[in-house]
Amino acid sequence: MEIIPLRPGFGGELRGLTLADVAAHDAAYQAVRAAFEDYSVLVFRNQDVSNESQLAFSRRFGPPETTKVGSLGTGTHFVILTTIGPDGKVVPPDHRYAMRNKANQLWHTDSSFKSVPALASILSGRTIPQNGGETEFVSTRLAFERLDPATRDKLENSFAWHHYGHSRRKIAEGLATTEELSALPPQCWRMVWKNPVNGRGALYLASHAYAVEGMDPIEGEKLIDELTVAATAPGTSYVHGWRAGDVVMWDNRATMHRGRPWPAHEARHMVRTTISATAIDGVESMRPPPRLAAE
């Protein structure tokens, strides 16, 4: 396996060994699961990928989620990410798949609102723009190290309050519904997670981030907004754009992403699974003390 670098710091394109190597071969497995822990974000070019052979890929690194409720897939581990209606057609920018791909363009980490946090996320593009359409990275590993060390140490024993609706809200009233509300009640985590490979802290944020525990809301939500814009500065990203045959995966708990915009009339069809974060991930330690958890 030759590891290409991307980006200074994160981002690695990885050439000569295929999904389906990773999902039968042991040896195979644990060199990318290294690079992942190393690079945080993972390209595999030329991939011959269908729903079988991205889930088995997937289950190497940990339990797949099961898809909300109120998504495309919900009830599978796939999460369908796409501007294609049922007709076959692009369907129009105020339809609520072009408004939930919109959400995504706004920088987050998957599954911070749920109560089980993900390690990593797998996409695979189908249905590629023309034009645009690309997704961004930014490392919050490399963030969390050029804060300061009296930030640093505050942040470490910081704690951040995630919510569904929060993100979701910034583009529409009603774009989360009732039903997804009531399955997804605010979550609060650690804002640093340090990583158990390699003992390197990642700032933990999202666009899912409405509060700091013990701030007032206006002065936290503040300080998140700060740490975002701090973490996602011109000139730290990688942008991918894909071709056919990419598969892109990524560290959930050093890395935040968005999507790019592309044209309206340009279909786009993307399929997400999505690995929860176990005991050897470091899950433990993000959470909250029992009196925080239960608010």
Ligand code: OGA
Given for the second form:
Amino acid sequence: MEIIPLRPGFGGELRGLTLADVAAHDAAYQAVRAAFEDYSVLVFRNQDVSNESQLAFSRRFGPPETTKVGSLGTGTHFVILTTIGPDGKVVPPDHRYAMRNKANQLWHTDSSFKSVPALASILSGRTIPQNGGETEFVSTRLAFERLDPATRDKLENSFAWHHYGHSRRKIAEGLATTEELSALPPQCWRMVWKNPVNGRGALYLASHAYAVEGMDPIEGEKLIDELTVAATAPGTSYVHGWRAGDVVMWDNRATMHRGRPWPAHEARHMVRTTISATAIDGVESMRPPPRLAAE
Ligand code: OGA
Ligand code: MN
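Give me the form predicted in complex with the ligand now, not the form predicted on its own.
Everything in the complex follows now, all chains and molecules, and the chain you saw is the first one.
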């Protein structure tokens, strides 16, 4: 396996191995897992991807999430992000599928609004538009390390509240349904996720974060916005331009990502698998004191 760095400090393209190698061989998994802990975003090109091969690869990293109510693929291990409607035609720009993609164009980390947050997401490009439709990543580990020590200390002991409704409301009132909202009550997480393997902390932020525990609501939201702006400073991102056969995997503990727009008449179809964070991934240290969790 060869690793081609993509950006200073994060992102790597892995060459010389396939999803099937990782699914089948412990040594290949161990090598990719080590690269994942270091690089946060891994790119595999020219893969022969099916739902089965994607899931077999994904399962190596931990338990796959079951897709929530209201998303395409609900009840399975796949999230389908598509603009192709049931009739095979591209949906109009105000269609729910298209609006969902818009919400993905806000900087976020996957599943911070769930009671079990995500370790990793694995996204494969199945139908790729001719123009645009890239996925952009930043390292919230590097963003954390850019902050001054006093701010870092404070954030390590701060907790933020995350809610699915918050990010969806930024796109359109009512985009999140009452069914989704009742399945997804607000969650509180530490604002810095420390990687148990290398000890490096990363800002845990997302478009879903709406308040900081113990802070005035407006001040807390302002802090979240300022940290997001700093974490996504121009020139710090890796922009993945999709080609057929690409699979991109990212560490939701140490990155934020967003989709980039593309012309509404062009089809785009992507399939995501998402791995829940477990104790070995440091999730227990992210939970707030019981006093807060019970609110
Ligand atoms: C995702 C996501 C952005 C994109 O799959 O979690 O945010 O570019 N995707 O489709
Ligand atoms: Mn996402």
